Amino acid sequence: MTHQNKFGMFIHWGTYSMLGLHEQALNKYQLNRKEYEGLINKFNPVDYDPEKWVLLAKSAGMKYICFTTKHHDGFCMWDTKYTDYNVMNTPYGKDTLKMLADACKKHGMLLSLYYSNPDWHHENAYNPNSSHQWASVNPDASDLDAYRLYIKNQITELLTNYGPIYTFFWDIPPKIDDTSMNEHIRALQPDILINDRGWDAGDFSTPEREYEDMEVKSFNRMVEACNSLGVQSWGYRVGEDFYSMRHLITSIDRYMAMGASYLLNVGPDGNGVITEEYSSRLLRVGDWYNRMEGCLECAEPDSFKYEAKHASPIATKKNGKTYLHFCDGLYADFVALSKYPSLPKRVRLMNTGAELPFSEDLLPEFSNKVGVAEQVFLHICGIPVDELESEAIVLEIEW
């Protein structure tokens, strides 16, 4: 993904969405298991229209959708013959994954699949080596050989019945080395990319929510970052707290400028609707992303050591142009570069599409010894920072 990175939509959806609490509501709220699993008898998302989901993702500039086929509660969102605890046995009675796969194919959207290693419904799934086992149905009946066979059987269904799959997203590392699991996936779909939360290191890393090391400017392996619009939950939550546009856009710009793909999550409600409070925020992020005109995708690190006053941009290059990503915005309405290759031919502000004036100037940086300005800066000015205060700022420079 480092050189073919993309912006994608993550979707957490299951019977838990009916409760409007959390995708791990069974454990988090200590719900009665019988009542929780009884939601299978009520799940009827009559407003589910996967084509709307796909078109929403496309409007936001997204190139792929990662769908939760099975979360920790073990409920399966596809037509599986290996457990009755699946969407076909709900009042809805339709294969929601098949419907989404068809919509993705129709509109040229890549499809990825999420699959949880913990399974709180399967009687053999308890794994003492791993985490997120707290709501396992029977910790005394752990049989991980039997459970791995169950997983392989389900993976066979997922990777043979729904067309080409772009990436496979294991969740919660089992902390057991078993290369046969990913080998099985690749035997079914040789071109697939697999993350690192499964049974071996996989193809790419999956940092979640925040990234702390701000000194890093690029990654040395493929990376797919993920975050949710909602702070508290990945699944639909009534009264959710939402991240600011500033926080989300900063994160997307930083990760993708360093070469990562980025999954931004929505939680459809129990009726199958991505509600306005989610969709409107997604479209606001997408508005910024679309104005970047693809400069965040498939770019390479720019090896020149740019230095800027009061800023530390991430520099990339694509199609002969340099892109300076000021992920955290700017403190003033100009950029002053103290190290740069030459006088540019053209500077454009990607956020607005406007060309910016620039010159080589002596700015007020004085030598303490002689009291005169000694440093010449590349002075790029006229940036409407107040109008762009919720956005990462990106400059396109032709040298």
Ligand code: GLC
Second form
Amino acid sequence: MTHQNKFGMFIHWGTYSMLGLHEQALNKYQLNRKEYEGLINKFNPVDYDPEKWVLLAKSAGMKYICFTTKHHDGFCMWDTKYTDYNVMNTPYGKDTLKMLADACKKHGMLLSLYYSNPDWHHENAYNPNSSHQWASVNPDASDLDAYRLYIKNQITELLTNYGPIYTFFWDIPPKIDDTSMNEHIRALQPDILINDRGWDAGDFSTPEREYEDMEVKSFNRMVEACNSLGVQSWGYRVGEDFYSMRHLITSIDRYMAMGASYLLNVGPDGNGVITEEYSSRLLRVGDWYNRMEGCLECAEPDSFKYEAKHASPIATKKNGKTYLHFCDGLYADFVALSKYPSLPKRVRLMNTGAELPFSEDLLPEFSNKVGVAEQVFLHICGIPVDELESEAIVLEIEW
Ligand code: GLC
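Now show me the form predicted together with this ligand, since the one above was the form predicted alone.
Then the entire complex follows, led off by the chain already shown.
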């Protein structure tokens, strides 16, 4: 089993979205618990239309949606019988997860579920081993056996009542080994993929936010990276700061070129709307992604050791073609490869679809001290770098 769907929409949505502060507002803003939990009496997202979310994800080229069923505040976005602190007891009174699952099914979108281990509402949930326990309701009543049973019961609901689930996204490692948790998940949904933030190592790793290790060019296990369009928060935030297109696209390209999947997050508002500030950015990333024509999906690393002047591309292969990813763009409007397998038949710039001229040339700029260019480069020219300055540049080469 591989995580072959590369691009997914992460959705952080809960009663916290009404506040427009942060998905962890209860803790981060030290809110009054009674007032915060009282949001259950106000949650009425009359504009919630999950088909709109699914169609937005689809138009950005995304293949799956990962939805926060329960975040750290413990509020459940589905019809659960194990706590009253759930969406059925809001003025809205409808199973928001079921509605999303139906919309996904209708439009061929895969559904993944996020579930937080910390729970700031369940009285037994305090776990001294784990982080994010700050707003736990009662550290003295910690009973992790009772709480584990609660989680298992909820998982049974989540993995029984909402159709096939693509991946399971535990959040915040409990730092307690218990393989029975993932076994329980697999018994209910044998094809599911599970992340590494749960009770054992799971199937895939989940680096978050910024890409850090520029030296790494491939991963030794399945990876699903995640980031949000907004810098400060995963949930809807009024006055959010947003990443630049360049930052998002270069990071997505780098991760995907190394074989990772990528979850890009939006925070719908308290009415259930993915507002224009989020959707327009998502569509701009999607516009780039769609121009890549699926070359990032199911590609393999190309083992040839390419060398380029002033760039170090990541090379992948798909259907007999090589894709050179210049994740951070290019400093000039050409690429000069000093190591390449042979003269190509054809070179195409994925960003525009245009065929690019190329030839084997002596390039004086890169000659040795005596002033005579001795080396022949594969010189690929005419790349409109200035128009593509916020994009990762990808070349398709047919040898
Ligand atoms: C971090 C945040 C959490 C968010 C998660 C998404 O762990 O603390 O609020 O849900 O990232 O991966």
